[in-house]
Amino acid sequence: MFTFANGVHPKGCKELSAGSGIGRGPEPKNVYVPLSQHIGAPAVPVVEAGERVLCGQLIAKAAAGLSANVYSPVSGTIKGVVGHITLSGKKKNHILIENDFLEEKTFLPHMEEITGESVLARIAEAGIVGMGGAAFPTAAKLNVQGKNVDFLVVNGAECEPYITCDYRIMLEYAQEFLQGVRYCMLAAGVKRAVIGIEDNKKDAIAKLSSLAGDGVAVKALKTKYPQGSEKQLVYSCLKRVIPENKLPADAGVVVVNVHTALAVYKAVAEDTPCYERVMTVSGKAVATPKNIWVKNGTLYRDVAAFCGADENCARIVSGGPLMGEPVFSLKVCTGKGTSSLLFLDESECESKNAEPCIGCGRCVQACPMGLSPVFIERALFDKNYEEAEAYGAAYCIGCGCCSYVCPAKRFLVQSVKLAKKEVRARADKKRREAEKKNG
């Protein structure tokens, strides 16, 4: 079975929502559409308060540099640009739209010619970003001209516990998804693609294997976390190693997520921009775990009410339980990268105080990047950032395997991520000082 070194085997908990077909989500009275649903600069509003918009209408244009267009998920009236709470706890600009529930839609101009160049332009126009959570603008990722890229790798691993939205897409939108993969291949100028799927999704593997072809292959991967992490996925699928401080393109590969490929299909074949997504709502504190289409800008509270979730449960997480973020307010809104919302009861959570390290080395054995988290943590506590850098803090992918296996329940992943932040900040400061010195 194809896989990578180290990693962990957490309980999947996917049975809660795996059998739930994709349905329509809530129809909110108001949506707060974030201007920052992507890595890079926030989009720039092109609408004003009092203006009526249609579902699928451009409401914020990509800023200069790395950015992405933003579209209205409903028809209704623009109430204005407002500061609204985000997962980070900070207020950022959102466009508030009052839904008129008429569901009047507009579409992108129909594509007369399908070429690599036109597909790449359409992906940028539609505001598509990485929908596995990273939210990197997809057009920028697929624009690999001048690089020796010969393979597209599609992340169908969905290795985080609970999340099943990509799995359902592969089953229910198999043809559309595969066509989206071919459009991505065309945009990147590659002739071959491989879809990596963990072997706990045997029906998805069988279905896609029967429909693939035309340079697209399906590869069954060992069920192990973090199989869907970019470096681990590329190695599992192609046995190629992405060099340190380099991108997948430096290994001849470009990587996209299942939902991203579906969004590309909808933009190219159906002229539909990216204004909604499928997300999983799961956990034992949810009356009816579901996979649902949710409009960008929907309050988490509306999603919770739609699925019968207990707001007073033990823990609420946006994303997966290992790499997701804790939710402190259900006023936070969904965006292009919101893959799941989990409502966990006491039996699904572990709240223990951290104890002194016992030197067992399990964190070293589990780390898929081959790091020594315990030594990086000690360097951080000693404020010895040179040592933290020497131990490879900069290469942490934040998967949380170290914390998961630690018998002392130390907050290792948080410590390593903080050390990584400090190492990068010091490197940036040195670079600025050098640039200033050299004029």
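The term rigid core refers to the most C-alpha atoms you can superpose between the two forms while keeping them within 1.5 Å. Positions refer to the first chain, counted from 1. The structure displayed is predicted, hence computed values, not measured ones. Compared with the form predicted together with its partner chain:
- Residue 430 is among the residues whose C-alpha shifts by 2 Å or more between the two forms once the rigid core is aligned.
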The other form holds:
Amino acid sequence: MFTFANGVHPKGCKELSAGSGIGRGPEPKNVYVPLSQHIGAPAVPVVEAGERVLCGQLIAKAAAGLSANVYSPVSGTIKGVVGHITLSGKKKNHILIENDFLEEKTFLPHMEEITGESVLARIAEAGIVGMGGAAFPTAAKLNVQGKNVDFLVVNGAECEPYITCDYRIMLEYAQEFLQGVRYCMLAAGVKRAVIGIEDNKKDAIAKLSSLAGDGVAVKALKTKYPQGSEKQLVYSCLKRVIPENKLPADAGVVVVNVHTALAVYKAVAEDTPCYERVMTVSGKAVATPKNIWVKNGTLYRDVAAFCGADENCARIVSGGPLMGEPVFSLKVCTGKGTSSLLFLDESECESKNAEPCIGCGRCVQACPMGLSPVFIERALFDKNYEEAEAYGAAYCIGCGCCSYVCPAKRFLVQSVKLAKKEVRARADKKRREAEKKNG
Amino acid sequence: MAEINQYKVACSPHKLDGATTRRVMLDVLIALLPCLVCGVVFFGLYALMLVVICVAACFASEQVYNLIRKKPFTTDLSALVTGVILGLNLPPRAPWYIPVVGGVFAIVIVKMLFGGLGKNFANPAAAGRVFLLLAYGSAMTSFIGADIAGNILSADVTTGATYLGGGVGALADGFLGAEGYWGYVLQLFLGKVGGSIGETSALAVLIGGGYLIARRVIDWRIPLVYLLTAAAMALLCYGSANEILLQLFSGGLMFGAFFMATDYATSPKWKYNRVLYAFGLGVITVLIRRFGSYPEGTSLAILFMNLLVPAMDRFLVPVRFGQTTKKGAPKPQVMKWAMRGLCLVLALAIAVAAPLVSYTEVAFYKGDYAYIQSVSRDFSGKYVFDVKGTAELGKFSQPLEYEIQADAKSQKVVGIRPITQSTKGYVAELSFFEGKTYDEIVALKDLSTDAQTSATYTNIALKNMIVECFSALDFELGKYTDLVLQEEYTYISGAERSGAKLRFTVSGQADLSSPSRPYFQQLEYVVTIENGRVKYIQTVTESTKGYTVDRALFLGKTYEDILAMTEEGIRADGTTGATITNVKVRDMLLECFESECFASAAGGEQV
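Since we've got the form predicted on its own here, give me the form predicted together with its partner chain too.
Now the complete complex, all chains and molecules, led by this one.
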């Protein structure tokens, strides 16, 4: 069985939405398209208020450096650039478009020849970002020139409970997805790809295994969280370890998500830029858990109404239940990286009160990165950052395994993240000082 | 759709594992139940009362402490766990105030003063037990025997021995139909022996420990490596595979391994540190048992290793995923491979060494032995004799006990381990005998160690013991074929042959009559002659009052030598009876040499 060390086994809960085919999502009256749906600088608007745009028209251009283009998900009228609340609680600029429901579409120019360079350019043009959640611009990721990269790893693990969008894509868009994988291989200049899928998705493994081949292999991975974490996935699939402070490319691999590969297919073969995505809406507080195409910029409220979310729902989560952000307002809108929206009822999420640490060491046994959360937390409370660093605080991936297993229900992952921030800040300060000294 | 406005905002993860502190403590309490039941069954309701007092003392002292410090009452069950574990650690008939003192000490001094749950550096129960052992030495070491019917309502303090305190003497000879060694093992395994309330039954501990491991409350590594190390150490320190099971199942080792060494706050957090910790526990426990002045070492070992845990946690840190050295190479997993190697070495050492030093008892019953107490045999054919005797050192009779290891095939003394001999320096000179063959030892003339006459007597006694061991081996285990005798003999009643060895059974009577009282002592010996020399003389029947044959006179001698012996020459000092016996044996030997067996052998005829 291909897997990594440590990790946890939360209940999958995928049966809620696994059977639901990908359908159309809500058609909102207003869409608030975020200018910052990706890691890096926010895109720069290229449309004026009052201007009419078509579905698939460029409305904001990538800024200099790491950034991505933004396209209109609907046809309608631009109402202007407005400050709108985001999941982190900060107001950020969004382009407000009033939908005229005419669904007039425009496409990117058709690609005459398909080469590595042209595909890479198209990925950048179409504004594709990592759609597993991190939203790192894909063009920058696949551009591995000068590095000795020989493998593309496709992340089909989908290790978070509840989420099934990648699973449905692998079943329903298997051909398109595999073609997208081939385009990604072309763009990255690699000959071989491996698709890592957790073994709780047996039919997806069977289907893709029958269609794959010619350099693309499917690997069944053990169902364990966080199997879909980049470093863990690369290790599970290829037994390669990505060194600390290094990128996957340094271990000779590049990793893309299932949905990203599909978006690449759509951009290359169908000339459709990235303005909508498949989302899982699930949880026991939803009348009909679904997998649906949701336009970027749809308010969470519209999604909730579309799926029939219960008014008594206890907690709303954007993303999976282990790493997902809590939703404090349904005015927040979806983006390219929003893979799921969960409406959990009381039985699915209990409120917790932190009790004294009993020192059981389960967090140490669970940490997939080999950190010691218990000691990092103690060091943090002592403000002893040297010790926190010795226990590896700087290398937390925030997967939350430590908090998940803790019998005392301590806020371990938050403590470790805080320690990580402080340790990194101190290291940066030290480096700057050293640079100043050396001129 | 109605507005959703009742939801809560909380940080991730939104799903949590079902384990809680209370549930974990409850699991431990459930796992302790079999031990408690066994304790009450074997030691009666008084033992149950002690445990209840201990639990109450622990619980009350924690809440009183909280009251005084104006802290909220604790609702986790950890004080109850400490109470039950400490209670099960007490002797079954301890006075009522012992659990009170121990419980208050464990909770207030060891746990709460260091910050309460999870902050103590020493296991409260182990510290409480050691404190009680030092404070109430005699009460904490007087145990009673297990008795299901007799103990149930009684509170009598009839002291009985434990295996660790009194050896196999504390165990019944047969148990549930199993005799000897396996009887002892079965008895210790089921726990019907003297000992602390909850510690005696290895079976109960295994049931509870298995439950904890299945529920993933404790890490299986600690008990497993602890027991593995203890087994290897028992093999090393006692030199006998038989000791392994006896050591593992006796005292508090099993209980400590599953319930005390695995205490969360005081055991390491990383799995490989746990292996190292458990290894240390195993080594120290057996060292204390074998060489220390206390019969039991589990609690002390746990306390000692608790002190090392913070250092282990701080300096032996897990290797991170993808961690590199300064040069950029992957950081080697030193602890991982070292600990795996350690376990492998321990397991291999046991697997290889245990059969070599595993002894099975051999029943020697034909002869009348002056020294041999018991004989056992190991895998390679080595025999171990437990011999007892005395050396007359002037007016003082010095008891002697040795363990003699003899190889039957090469007829060599492999080793001698003194068990009891003079404490004043009049000890046997083992180099006279070790590594020598039987014939060499028989031929030894001068056994004097400079100026130490008493030591010389000890040497002579030891030589006699060794001679008896070898002759017993030949007598009991030698494979001889019967010879048919044609002629009539005065003494010889049977003859057998095995290769170059001829063995005669000779019997007769020695006239030990005194003027006032006639007395005839029946004598029967088995005499073995090889290459024309007397090899062994084995007693079957002779005087029980000390008028015995002096083998040294005859062993190794030829026919001519014996023929030349005069009655004067074979006089035994002071005891005419012995002299008469010697003369009789001389006559018997002469008849053997003159018998048809030798004549026909010389003539080349098969008899």
